[in-house]
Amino acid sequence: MLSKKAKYALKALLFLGKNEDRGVLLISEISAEEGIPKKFLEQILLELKKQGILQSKRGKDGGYLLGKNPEDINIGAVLRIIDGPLAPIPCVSKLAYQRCDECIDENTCEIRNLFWQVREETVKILDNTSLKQLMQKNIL
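Stick to the form predicted together with another copy of the chain and return the structure of that chain only.
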């Protein structure tokens, strides 16, 4: 399940992407325009900044802007920053793999083999979508 936090993150990124020409944008503007609680959004943007997705300018006339080109911002990566692993179960995660402690043999675990497929398809979509592509998904 996509958390509200992640949804807010994507909304903020989309807003920043669409207004890239305007330079830095205020947290309060993004918050107001996208209907995201301001203090909550602050935390989200800060996290994305720390991970290099965004850049910021402090003090008067400060604000946020994208940290790289929209085509270089990967949606899968963003979701991992905010919500953690994309895999539906840790034993099929590539970047955050964790063995199930009860598992005797992973290779014959039916549940693992099923969710492996799910993970593959999910990751295929999300890791192959850039912010730029996401922005274009509003065109029908």
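Right, and the form predicted on its own of this protein, after the form predicted together with another copy of the chain?
Excluded here are partners and other molecules; the one chain stands alone.
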């Protein structure tokens, strides 16, 4: 499930992308326009800045802007920055794998096999969707 933090991150990125021609935008403007609590948004934008997704400018005319072109911002990567692994259950995660305590045989576990497919399809969609595609509603 998409966390509220990840949803807010995507909403903020969409707002910055759609208003890219305006340059640096204030946190308060993004917050007001997108209905995101300002303090929460500050934390989210700082995380995205640390990962190079955003740039910031300090001072009177300060704020945030995209650090990459919208076509180079991968939605899967953004979600991993904000929420961590995309796997719906830990035993199918590639980066944060954890064996289920109750599992007898992972190779024959029907639940694991199903959620491996879910993970693969999810990753395929998210890793092949750019912010630009999301802005253009051109996803599938």
